[in-house]
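Listed next as structure tokens is one chain, alone, in the form predicted alone.
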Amino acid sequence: MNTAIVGINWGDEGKGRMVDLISEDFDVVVRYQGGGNAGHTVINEFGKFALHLLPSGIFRKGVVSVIGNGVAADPESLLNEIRYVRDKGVSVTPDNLKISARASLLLPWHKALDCLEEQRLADKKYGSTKQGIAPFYSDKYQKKTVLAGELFDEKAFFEHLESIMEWKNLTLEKVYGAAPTTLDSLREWYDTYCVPLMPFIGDLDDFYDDCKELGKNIMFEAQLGSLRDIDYGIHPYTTSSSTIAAYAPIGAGCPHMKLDEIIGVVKAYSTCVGEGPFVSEWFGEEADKLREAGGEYGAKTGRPRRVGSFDVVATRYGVKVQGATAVALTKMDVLSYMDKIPVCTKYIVNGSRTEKFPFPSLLNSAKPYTEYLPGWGVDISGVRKFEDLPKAAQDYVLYIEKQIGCYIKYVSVGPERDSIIIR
């Protein structure tokens, strides 16, 4: 069984929580795109974690975690994250963590360029997390990066890296007026962060062939959501990689494999980190109350998330582009304080109501058309069976399910691993 766990909206939907839950039934968990620019929050017997590069299956004994070739592999961040989880008692060895030799390395100047460009954009900035993601992917597609597998030939690696450094220093100095990168600083970076990761790096072809032959279950873990996809998201307020499930086998390093199941994750209300249109957004006291109830602060940045009502239009679109076969609805328990629950069911664009997600340039003028459902007014965090939910809570799930056109298989009623209803 090959299953992708993907975000349906703007990211931060609770994918890490779902991967941690479902990974018990899988042999392999693969990160196939993105980098350290988003966080997957996981709560389990080891504690509370915010993972940025490590797959969320790293906590499961017997599960192999893989960082695929589509990931922006940042040696510094990855090594620090390995040490972070090890300090909490989690085993991380070359037996349970593998890094594709074809993964491109996020280089020291990528973060510097990310910060410099956001400064240049000023009030027109895109809301970057300043983790070097856009400069990395730009360089990758210009063929100006080095692959993880190149680390094993130190002489050739530095010859390649030095030639890229000379090219990149032109941008740092001539465009931004910044200090150039030196070869000495790159050697220190190599010794400090790259060398310790070398035991984890290898060719994944034989590994995936063995998985297929042995009938092992593989989970593909995405970062961010449909609306942040480079092709299908809200351009230009997107990430720089494909967050779509169809890309999973390619970014994982096994393009010959097919997906059997795609689980789309969406919150019971809407949240958004960063800039760009957010049609169902709330403001003021109403927003503050929801933000505090849901603990809505970015796992990577700590920034307060923008919040709003559940967005049927955006979610239906996200389900479609992901090809979701089932949905996990997270944070249902957060809505328990509401007497009535707003749902954005349509957009008003140029004076007309529409149920279709508009072209990105139209979103800034779109307004939400809101309907209200009854609240349930009681704590549901201890409920484990759908039929034990208050009727209003059951009706909310069934209403959302009908509106988005996809079966809601999981209903999360708390952050802990077992705070889940499986229908």
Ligand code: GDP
The other form holds:
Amino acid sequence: MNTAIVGINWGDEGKGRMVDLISEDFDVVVRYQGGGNAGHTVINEFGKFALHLLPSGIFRKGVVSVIGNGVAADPESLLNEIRYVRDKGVSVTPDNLKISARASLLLPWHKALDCLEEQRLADKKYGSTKQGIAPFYSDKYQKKTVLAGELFDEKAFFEHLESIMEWKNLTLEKVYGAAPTTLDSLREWYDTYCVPLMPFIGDLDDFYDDCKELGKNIMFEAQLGSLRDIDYGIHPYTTSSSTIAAYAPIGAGCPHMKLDEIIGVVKAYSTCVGEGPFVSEWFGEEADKLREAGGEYGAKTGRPRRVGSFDVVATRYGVKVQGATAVALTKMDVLSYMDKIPVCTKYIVNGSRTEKFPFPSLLNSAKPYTEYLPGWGVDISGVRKFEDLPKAAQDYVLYIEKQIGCYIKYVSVGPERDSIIIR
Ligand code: GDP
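Could you drop in the structure for the form predicted in complex with guanosine-5'-diphosphate? We only have the form predicted alone so far.
Following is the full complex, with the preceding chain placed first.
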């Protein structure tokens, strides 16, 4: 069984907790795109974790976690994260963590360039997490990165790296007026962060062949969501990689494999980190209340997330581009304080109502059309069966299911592993 767990909205939908829950049934969990800009929160017997690069399967005994070729492999972040989970008693060895030799390395200048460009853009900035993701992917597609597998031939690695450094220093110095990168600093970076990672790096081809032959279950874990996809998201407020399920086998390193199941994760309300259109956004006191109730602060940056009503229009679109076969609706418990629950069911674009997600440039002027559903007014975090939910909560789930056109298989009522209703 090959299953992808993907985000349906702007990211932060609770994918990490869903992967942590479902990974019990899987042998392999793969991250296939994105990089250290993700912030998957997982709470389990080891404690509470914000994972950025490591697959959320890392906590499960017997599960192999893989970082695929589509990921921005940042040696510094990876090594720090391995140490962070090891410190809490989690075992991380070359047997349960594999990094593709074909993954490009995120290089020291990528983070610097990300910060410099956001500074230059000033009030027009994209709201980058400054992890170097956009400079990394643009360099990857210019073929100006080095592959993880190149680390094994130190001499050739440094020759390649030096030639890229000379090119990159032109941008640092002449475009941004910043200090150039030195070869000494690259050597230090190599010794400190790359060398300790080498035991984890290898060719994944045989590994996937074995998985296929032995009928292993593979889970593909995405970062961010449909609306941040480089091709199908809200351009230009997207990330620089493909967040959709169709890319999963490519970014994982097994383009010959097919997905059997695609689980789209979405919150029972909307949140968005960073800039760009967010049609159902709330402001003021109501927004503060929801933000507090949901603890909506970025796992990576700690910055307050923008919050709003569940957005049927964006979610229906998100489900479609992902090709989701089932949905996980998370954070239902957070809505318990509301008397009535606003849901954005349509957009008003150029004076007309529409249920279709508009072309990105039209989103700037789109306004929400809001309908209200009854609240349930009681704590539901202890509920484990759908039929035990208050009628209004059941109706909310069924209403959303109908609107987005996809079966809601999971309803999450708390951040802990077992706070889940499986239908
Ligand atoms: P991801 O990036 O999609 O994995 O999402 P994040 O981890 O950034 O955000 C989800 C946040 O919501 C985390 O703090 C989770 O612990 C928390 N969370 C996930 N599901 C639930 C839920 O059903 N209820 C509550 N109260 N919190 C949840």
